Structure formats: C-alpha cells, structure tokens
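What follows is one chain in structure tokens, specifically the form predicted on its own.
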Amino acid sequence: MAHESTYKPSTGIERWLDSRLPIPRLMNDQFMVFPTPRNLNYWWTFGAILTFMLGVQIVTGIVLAMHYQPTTEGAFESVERIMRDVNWGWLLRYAHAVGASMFFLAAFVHTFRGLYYGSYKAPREILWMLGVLILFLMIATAFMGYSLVWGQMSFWAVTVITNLFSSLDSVVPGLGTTLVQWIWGGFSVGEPTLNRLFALHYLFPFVIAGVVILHIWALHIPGSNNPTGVDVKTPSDTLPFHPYYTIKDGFAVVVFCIVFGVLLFYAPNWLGHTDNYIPANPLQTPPHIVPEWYFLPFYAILRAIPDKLFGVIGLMGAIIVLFFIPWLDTSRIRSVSYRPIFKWFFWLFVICCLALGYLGSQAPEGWYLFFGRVFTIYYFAFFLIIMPVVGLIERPKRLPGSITESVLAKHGGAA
C-alpha cells in the first residue's frame, strides 16, 4: 500500500540522519503514519503479540544458553542448577518453558484468523507463505528446545521423531539409517546430538527473527487486510497506525501478558509433562511417549496412518499443504463471514485440530485410533477437496460497499 512519506525532520541531528540512514523517515511511515483499515478488530492484535513473544523467548534463551551445559552427563543437572542456584534462573526457565506455549498459542490463533478471513488470498501469497514458514521454523525450534531438557519425556521423543527420518529406506536403500546417524552424530541419541540440537536450537529464533522482518515488510506491500475482506479504496477506509492500533495492540498484549504471568506465576508445569522431572535414562523408554501440547495435532496424524513412511509424509503434508492454500481456495470472496456454506466446514475444520490435538495425547489404539483416521482424513479433504469445490459452487452474501459502508452499517449509521 504505497503512501506519500509525511517525515519532517526537526532538529539539525534528524536532517542529517534522514539524509544518509532514513530510519526515523522508515519508522514514521511504516509504523506511524501507516494507513491501516480501521474495521480490524482484536483478532488482528496477535501480530503484536507475537512480536512480543518472539522478543521474551530470545531474550530468556540467549540468558539461558550462558548457563545451560550441553553434555548428556550435565544437561540435566545444569537446568535443575538454573532453576536453584541460578538469581531469578526460576522466574527465567519457566518464562521460556510457557512463553513456547503461549507463543504457539498466539500463532494457532494468528493462523485460523489469517484462514477466516481470507488474508492469503491475492495479493498476498507471499504473506501468507512467510508466515507458514514462520510457523515450520517455530516447530522446528521448539523440538529442538525440547530437547535440551534432557528428561526421559524429551529424550525419547527425540529419538523417535529422528528415527523417522529412517523411513526413507523404503525409497532408497540405506538412505533413511544413514540421514539418521548423520543427525545423531552416530548409531544412538547422544552427546553429539544433544550440541547440535543445542547449537540449531540457538540459531534458528535469529533465522525466525529475519523472516518476520520479510513477513512485515510483505504485509506493507499490499496494506492489511480485514474482516470484510473488502479492498481499501478511499482514505476514510483507514486510519493511521498510531495511535488507533498501536493502543489497541498494547492493550491486548497487556491481557496477554496477564494470562501469561497466571500460567507462569501459579501453574508453570501444567502444559508440561511429569516425565521430563527424570533424567534420561536410554535403558528405559516411557510407557507411553507424548510431545508438548502444541505437536499434539500433527503427532496424531502420524500416528493415524500404519504405514512409517506415508506417516511421515502426512506429517509434512499436514504443515506443507498450508504453502498453497492460496490457490486450493477456489472463491472470489476473502472473508469467510459472507460464505455461508464454507463457514459449516471451516468451524468442523477447527473442532477437527482441537480433537486432533486430543487423540495425540491418547494412546493409539482403539476408538481413539480409529477417529484419529477420520479426523486426518478431514484435516486434508479439508484444504484438498472442500476448498477447491465449495468455493466453485457456493453463492455468498452481498459484500459491503466499503470498509467505511461496513463500519457505518454496524454503529448504525454514526461515523
């Protein structure tokens, strides 16, 4: 969304800095004076929060790594040395522990709102893309962090999620054990291991840090969408950036914050598991091996399919097919609002992730098993089949006028 720069230097200092680096002529423009729908509602605030998560678990890890001791005989021992010894090491390893979860929490939320209202649709694709990255690398990181514990629960989940990589044998020969040792740094989960996944753990939020300055930077192109998914067409359809939203950011990454400090404060292990308390031990594998909550959905879908290898590729289906739901949707319209035959799936599509999520905490055997295949099979009819036929063959509502029309319809007329 191209706007005329509104910048005016004021002091000798600014006409000399907007003269050789503009930073504060980038800033103004783009988080200032930036022309922002103004119909987005408190949905649109988990970008800020987001952020801000991004900004708490860098922050709390970098402190971490400087005392965490990546050795299969003291990686344990150095986090429980954190946690007692370490000034405020408490208040730190658990901020980081529950800021994963509430950072994935913000973007499931970020996610199904960008699916609601359409925001993947043209122009932005790369937008959306981005922001799938975003996601994949989020997952990547958090297995990795997992990891470091080194408890029974993180070290077996490790070991088996690398060893799935050994699936591939049934397409090259000797393809899939030689990837995984390659992983391991030999022919078990060990030492070597344990720095790698150290060092990538370390590496990958700066590499998540730099595709959020892409994914900012593609959301500036074309300007926000909103809940109408009506383009912007005059300049009463927008309001500047501040101090309308970055008020209404502020106030919910506030709230946040305080759902956030309650999980922190009072309840820092319930997302977590009891098994991580016991130091790894490779002689003895759990009775029943589960990942953190937010793996849930996808570890599910692993565990519907009996086959290893077609297992794993619905486990990298169900996260690559995201990449090109700009063109699956076959509809003209963006926001789900005005689909009303669409609206019916995607609410099951939602209960479809939630149940996911809880039949990967369950044992695979039985019932649960059972609707674990009917729930993977609508997760990806969902996307492969619904959104290319629903959109070719349903008739939406009437679409506002404009964002303004639709502003103004809602207050009843009042502007």
Given for the second form:
Amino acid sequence: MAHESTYKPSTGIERWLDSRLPIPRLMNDQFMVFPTPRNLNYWWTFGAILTFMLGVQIVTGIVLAMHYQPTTEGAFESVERIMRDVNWGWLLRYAHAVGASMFFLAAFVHTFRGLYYGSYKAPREILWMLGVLILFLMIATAFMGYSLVWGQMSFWAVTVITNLFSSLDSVVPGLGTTLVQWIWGGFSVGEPTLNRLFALHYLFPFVIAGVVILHIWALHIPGSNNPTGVDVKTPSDTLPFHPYYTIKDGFAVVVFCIVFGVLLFYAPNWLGHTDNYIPANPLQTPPHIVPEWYFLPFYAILRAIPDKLFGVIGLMGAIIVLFFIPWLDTSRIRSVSYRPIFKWFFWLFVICCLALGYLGSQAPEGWYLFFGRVFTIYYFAFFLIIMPVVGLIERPKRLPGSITESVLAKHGGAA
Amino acid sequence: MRNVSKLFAAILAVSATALPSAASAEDAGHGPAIEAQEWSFAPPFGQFDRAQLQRGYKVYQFVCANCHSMNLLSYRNLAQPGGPQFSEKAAATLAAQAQIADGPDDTGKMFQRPGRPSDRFRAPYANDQAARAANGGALPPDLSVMAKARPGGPDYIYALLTGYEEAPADVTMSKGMHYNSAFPGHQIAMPNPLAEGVVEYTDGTEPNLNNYAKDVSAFLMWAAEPTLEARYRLGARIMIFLLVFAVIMYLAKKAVWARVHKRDHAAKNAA
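Next up, the form predicted in complex with its partner chain. The previous block was the form predicted on its own.
Every component of the complex follows; first up is the chain already shown.
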C-alpha cells in the first residue's frame, strides 16, 4: 500500500521545505491520507495506545530521573522523597509505576491481536519481528526500572535474574561466574550494579522509540492487516487514516486512560508487591521472590524446568520463539476467524498464558509445579507443533471476496 | 501481588481448571487472613480523620517511638494539609520536645538542641546495632512506609496490635517471643505495646486498646501515603474530565464514521 504522494505544497514555506526536508509531505502521505483498511476493529487501536504509553513513560521518567539518586544508600529514600517533597512527585512516580503495567497490558493485547489476525504473515514478517524486539526491549527496560526502587523485591529480583547467567558455568566452567561478576561490577549486587541499571534504564526507552519508528515504517510498506486477513484490493477497501482512525484511536486512548486513571488514583500499589516498600537488605531473603505481574508467565516457565540452564533457555526461548512465528505458521490464510480448528488452539493458548501468570505467582511445588510444566509444554507446543501441523491439515472457512464485501455483509444483511 | 494472584485466579476460575487447594493461604507465606476494617480514608472520596491522626500521632509518640524510627517524616509534615494538620505552632512545639543531635559546632563538637519543624522525627536509637542490642537482638523496623510494606496495610497493623493472645497449648514459644494471631508464624519479638489507659486522650475518645490500635494504624497510613487526599481529589477531577472527554470523542467518532456508513447504504441501495 505504498502509495503515490498526493501532497501539494500550498504556501511558499511549504514549497521551500518540500525541496529540502519534506516533513509536511511525509506527514501528509503517512499520517493524514494514508490508506487504511476500512474494517479495523478496536483491537487495532492498541498501536496508538502503545505510542501514547511510551510517551507517558519517557516524559514521567525523565522528570523522575532529575530527582532520583542511583546509590544503594539513597535510592529507596530518594523515591520516597519524590513522593513526599517533589511537587507532583507522587503523581509522576505512580504514573510511571502504574504506567509500566498499563504499557505491558497494551503490549500483550497488541501481540495477541497480531497473533489472532495473522498479522505476522507475509509480507509483514519484519514488522512482526520488530514488534517482538520491542517487547524484548520493554521487558529489559521494565526489569531495570523496577530494580531502581531498591526495595527488597527490586534487590532480590536483580540477584535472581542476573544469577541466571551463572548457569553458563555448566557449559564452560567459570564462564557464567565471570559474566555475572562483569554484569554486577563486583562480587555481589551493589552500587556499580545499580548505577549501570540506571544508565541503561534511561537509554533503553530511546532505543525502543527508534525501533518503534522502524516498526511503523515496516507497517507503512504493506499497510495494516485487517480482521478478515484479506488484502486491500481496491481504493474502496480503505479510508484515509485521518480523520477516520485518528478519531477512533483517540477515543480508544481516552477510554484506556480511564482504566489507567482508576489504578493510578485509587489503587496505585495494587499491582505492586508490598515487600518493595521494605528497603533492600542483602542479608535477608524474602520468603517468596516474585516479579511484577507482567513477567509471571515467563517466571513460571523458568521454574517449571528442573535444570537451571534449560530453565534459562526456556525463559529466553519463550520470547525467541515468537521471532519465528511467520515461518512456523503454515496456514495459507491469516485471520483465525476463518480457521475452525486453529481457533480452539488459539484460545487455549490465551488460557495457557493466563494460567502461567497465575502459577508464576505461586510457590513452585505440588500441583502448581505440575500445572506449570503442563502449560509450559503447551506454550512451546503451540508454536512448534500445533502452528505448523494445523496449518497443513485444516480447511479454512470461505473468505469474503474483499474487505468492502465483508463490511457490507455485516451492515444490515440483504440489501 | 496477592491481588494480582486473585485476578489471575478469577480469570482462571472461568476456564474452570480444577486447581488444587492443597496449600492454604497461610502455607503460601501470606500469613493469617486479615480482617478488613472500615477506614475514613477509603477510596474514592475518603479523607483522613484529623482528630484520629492527631490521636494516632500521640500513640506513636508515647508508645511506638520508644523503639521504632520514622525516618522519612519531619515534624513539619504534621502541619501540612491532608495530614493531622496540627497548627504550625503545635508542630513546632512537638518538634521542640525532641532533643536532636546536631553539629559539629565551631569547636568541632556535636551537640544536642531542641528539634525544629524541619527536623526528621527523632529516632530512638543511634543505629541498627544499638536498636538490636536494646531489643534482645530484634530490630524494630522503621515505620515510615509500614502501612504499604505489609499485605493488608492498615488492616494488618490494626490486626497485629489487637492480636496478642495467650499462646495455644500446642504451640511452643521461642525464648523472648510473643504469641500474635495476625503475625505470620504467630511468634513476634515485639511485646504487646498497648494497654488500656497508657496514652491519655483529651478529646473524649475512650482510651482503650481498640481505639489506640485504630488511631495509630490510621496515622501510619497517613505517614506512608501523605498525599493520599490530594491523589483522590485530583483523581476525581481527572476522572470526570476523562468521562466527559470519552463521551465527546465517542460522539465525534460516530459523526465522522456516519459519512462512511451513509455511503455504504447508498451503494447498497444502488445495487
């Protein structure tokens, strides 16, 4: 859907700019008139929501960084000083903390949407892979950000996660230990660790913003997928992005903000762990070390696997496998709506992820561990076995002839 | 995190996975169940009860402060809006009752002086080691954010303070420990700090254990969350704004898309 430019510079300044740095032309072609499938539902608004949330996190984060002290002595207290003594500090800090949760919520919905409607299939493979890369960067950023509070859970999460690299000792003796000490900048998690986590936590959001630009670029070459998964065939299948999708996305962002606001103003600590209001104490391990909710499914996978090295491979593999989905899915069609068999496996996969989330919050013993293993197996089987096999044996339902046909069929039945 | 587990559990219940209830909540390390109390500061419109916070401060000052620090609080906070709201003068007087170590002076010596509103609450011990030495090896934790640092928050603090009981016959108590029904594991180093009449109330509130526990729990909630009232207030305004804005955006969206729907109808009728 890379289309002919329709931009006509109308003023002298625009003409002058157009032959030097044609930003108005770019905005016109890629934002204002950009042809977008006319049948996008509200699941497609999460792209705009995510862009908004990235902005919220960067703006609140920069101001917080002006007041934060990345020292083991001062970090915990400086966060509390921000809450108490900085003008609007409580708002900034809670918006940033709750914002991280909202960001992940939106990212998960966005990812499941892509998965359901087959938005990873040709010609959108790179678009999808850039998305997975963004998710990976978000995970790293959120992990580092959480550590900066320097509460008990921050400290022990850093200890547990950085120690995962020591599993490499079983491959090359000494390699893991060396690597872990290099990451720590010492022989335990301490001041150098906190300093580098802070530096990288400040850097990564801008890396994310860069990859987001590539993600949007890659989106704007083939154009958006749509709920039918049928390609755009005629101009009547599309609408200009503005005003149709600016207004729809705008409405969705406002509704999303209502949910964000309820958590932010009335339950800012609801999603957090109480232990993180206890200052970090290297001499006292909390009875249960659990990550923030958005990491729980991955944490469950890590703990479901008995061997440490393979546990880490499972943890990393849970993300890495996503990169290969475009080639693991053998189906000819995109949208799960037209895939009668795969549909069941898809929803089972959604339940699987929620279940892993719950199990990640529980102690890995007894039935919890058993189900953790069952769902871990399903998680990987979904991508590695079900996707390739079901795509080959399944007979999809008849697709609508075009986007316009599906829309007209939906609105009012027979004409 | 308990709430999150509940959330996931609720979603899971829908999918009807028969999850084992073998491990009770207590085994899972969450501690005994804590009964929820009614608080004046409950969301979305709650406020702290000024008189309750002032009484709570008194309980803290005469009982808790003998062993527990509150390093994040300053005496000036006692006069700021949204808290106990002592008058500036009263806060200055409360500050002046404490002897604060300051210095070094011109001769290089540290000295004691009466506290000022800008001083942090005076800590009972010079350092953790001194605190442990005076408390049989146990460290009385800082109370500044205690109401956010335990599951249940103020409900937990209230349950703990009113949870001292005779140990059941089948429980063997470790040396120097006290039985408490709310404390995880039930053995707490802190002896029962409250008893009827230990703090004098001047506003007619009955000076009993229940009121002491309630008042000091509310005070600790304010100490942990001094901007709570401002948060609710701003929240109410922003929620009203967002709701109105959402309606306007929805109507605008409908109006814009009506053009397309009209065109579709025309196309259909023509067909």
